[in-house]
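Presented below, as structure tokens, is a lone chain in the form predicted on its own.
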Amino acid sequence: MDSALFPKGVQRCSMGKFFLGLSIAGAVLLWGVLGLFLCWIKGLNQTNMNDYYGFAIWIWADLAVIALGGGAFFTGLLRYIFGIDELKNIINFAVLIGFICYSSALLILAIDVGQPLRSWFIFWHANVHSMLTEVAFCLSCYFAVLTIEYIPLILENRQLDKVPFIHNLTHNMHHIMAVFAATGAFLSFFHQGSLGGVPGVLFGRPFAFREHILVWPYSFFLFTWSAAAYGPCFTLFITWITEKISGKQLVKDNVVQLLAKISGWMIITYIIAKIADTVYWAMVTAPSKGFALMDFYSNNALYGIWILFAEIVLCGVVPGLILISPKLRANPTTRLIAIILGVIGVSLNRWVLVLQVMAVPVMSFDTWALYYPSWQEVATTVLPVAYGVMMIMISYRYLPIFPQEVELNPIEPLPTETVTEIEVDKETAEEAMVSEGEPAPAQA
């Protein structure tokens, strides 16, 4: 009954299936909303955060979605500034994913602040000496940029596009999109970097502390680099999931391979820099603070030396090598494995620099401080996932997100035999009507 709102030339599932999917995601979302209101009404005593863990699973989720949403600014930079035209077939979906990730990040921060009615304090009473102030400003501004980039997709809905003013507005917005892409890349460089700079300046936490280039710790640059490297992997992963659920190919393989190749080379260059940073930290920085490498790793299940191997080798070197190899990249299975490892790798990096930083003992009388989130924290962390699923479902159903979908999934016409049978039946019916004295129907 809503087929008039579908993009031209495409098919969608029945309304019943659509509402079933929305209901499942909506139930998870309501669970998250319950946890959210408990945190807002009763306070942060609903969480398991403490003096050790002032930054906990929320901040990890916040940093992870911001990194995964980096595919939006990097793909936009490649498409509009570097002029890689093939990426026009996936840029819409990258913008949608970026919009979801950054709105989720702001939602998580709104929960963490505890009093959303005072969120404007960040801007009006800004602490100009804090990198988190710059993060808040850049996050808000870049979310505004993503909103501007997402608006043309909404206005291209089949019915809205019939309005001449909206049609012309959308057309003109597409012409100036390079300005917003450049602005987004500029803003992303600073907020991604400052998120990495926060742990990098914690000289009281030797696990996170890094040497500086002027006033910027190495982690400042590594965070931006990793978001640009691994963000496209998340875009490709969600594209693959959408294709499997819809049962359609939505993006041509040459586009997927091109973005995977660029991501692969970015991962390789990033992981070389990350290895160099880790070696210098382990051999120079940590010993200068009185620590050996193994002091930062424990025999507990969460923070053994395996986590360093998993982040750098398994989820860094391996996916990078797969994605730069033409043969391995062309294989859908190995490519998917590399993409998934990349998504895990950048999420693991953010986990380490948020939670392991707090867990490592820094005093001789300290022990490892392990942290387990409360169900309210888990619910509010899962909430953005449910919200993202619903946004993708609605956007895919009603907006022209994938330009190549019509070409890749043509609606099959009736078989020739069936058309012939219909014409024969029509002629037979007309002859019968004439024989019974009734006038034959007028010809069009």
Contents of the next structure:
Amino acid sequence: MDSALFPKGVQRCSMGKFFLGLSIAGAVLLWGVLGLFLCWIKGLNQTNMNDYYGFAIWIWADLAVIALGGGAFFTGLLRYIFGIDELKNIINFAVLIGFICYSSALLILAIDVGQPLRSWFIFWHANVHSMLTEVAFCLSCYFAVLTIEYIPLILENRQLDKVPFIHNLTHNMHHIMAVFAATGAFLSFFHQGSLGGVPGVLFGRPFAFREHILVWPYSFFLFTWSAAAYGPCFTLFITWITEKISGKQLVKDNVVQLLAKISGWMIITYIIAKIADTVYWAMVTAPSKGFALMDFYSNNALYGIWILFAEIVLCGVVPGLILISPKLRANPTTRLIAIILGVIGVSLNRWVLVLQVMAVPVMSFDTWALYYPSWQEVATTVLPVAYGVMMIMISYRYLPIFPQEVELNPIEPLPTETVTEIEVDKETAEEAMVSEGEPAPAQA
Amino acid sequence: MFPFSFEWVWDMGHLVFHGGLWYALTILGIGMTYCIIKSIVDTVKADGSDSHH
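Could the form predicted together with its partner chain be given as well, to go with the form predicted on its own?
Whole complex next, starting from this chain.
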């Protein structure tokens, strides 16, 4: 029915199956939309945020998707600026994932601000002493970059590409994509960093506070580094899921291994810096504020020292070592384990620096303040996942996201299909002859 | 915010933040304008050469 819209030389599932998948994701999306409208209509009293938690699960989700979407800017940087040509086979999907992640982040912020109609205030009445202003500026501009990078993919749809102007526009946008990619990398460096800078400058919260280089706390650099390191893991993870669901290999193994190797080295260098930062913080910074390391990891039901171990060793050192080892990286199972651990690791890091920061008691009369989100918060946090699934389904079906798909999955027509096609062609030719006034051939 | 807005102050904070914002937006704007104009020119040229043949 819609096969004329498919990319050339590929097969897709039936329309019924496609709509069934869309409906399942759509039902989850509607649940999220219900939560969203409750928050917009009734206000933020629909959440479990309180005086302890001005930032809560939404901001964690925001920081996590921005870090996971970092694969787009880093892969773009490698492809367009450093000229690693093999990555052209995965850059489209990295851009799509980045687009989904950043649009999700903006959607979550639109709920979190409580008054979305006043969102423009941050641009017009900017507080130029706040790192969050820098985040808002860079996030919006980078989303514009991702949109510009995603537009040529849409325009490469088989039918749209037939329009000469659209074909030329796609070509010209590809031609100067390096300029947009460089701008995106510049913007990403600053907004990823500033998101890390926000906890790092909280001198009233010794769990988060870090020493500075000029005006930038160490967490500024660690956040950018971790997004570049773990973002490609998420791209590879979603590629793996898409391959499993479609039942096809979509990207060649050498491309996957190359991105995994780069990610591995980035993770290893990041985790060395993170360990150095943590040791300095535990031995010098926190004691100078009157805290011992175990003050942050005891006397509560959730945050034990296990979380530090899980973030740094299990989900940092382990995936890094797996991905830099040629033998372990070549093994699909260990590679997948490393990729999943990496995705969990960066999400855990953002959780710790958003939610554990708020939970740790600061004053001598304080106690641990744990936080449980309301269902509206959960629904609106799950909403972007459903939205992302739908975006990937639609993009995969109609757009040439994976340039190697045709080569990896050649379509061999069955003998019966070939005969039918010949018969159909013959009938079409006869009809055309009749319509042009020529006599129809005699029926046998 | 623009320099002619009443809230504007000529200090480092405003220059760095808004300078960066307008710098990025200018690059994106010029880049897209170039692509659109060049595509129109390319399309018109192609149409012209088609009609000659």
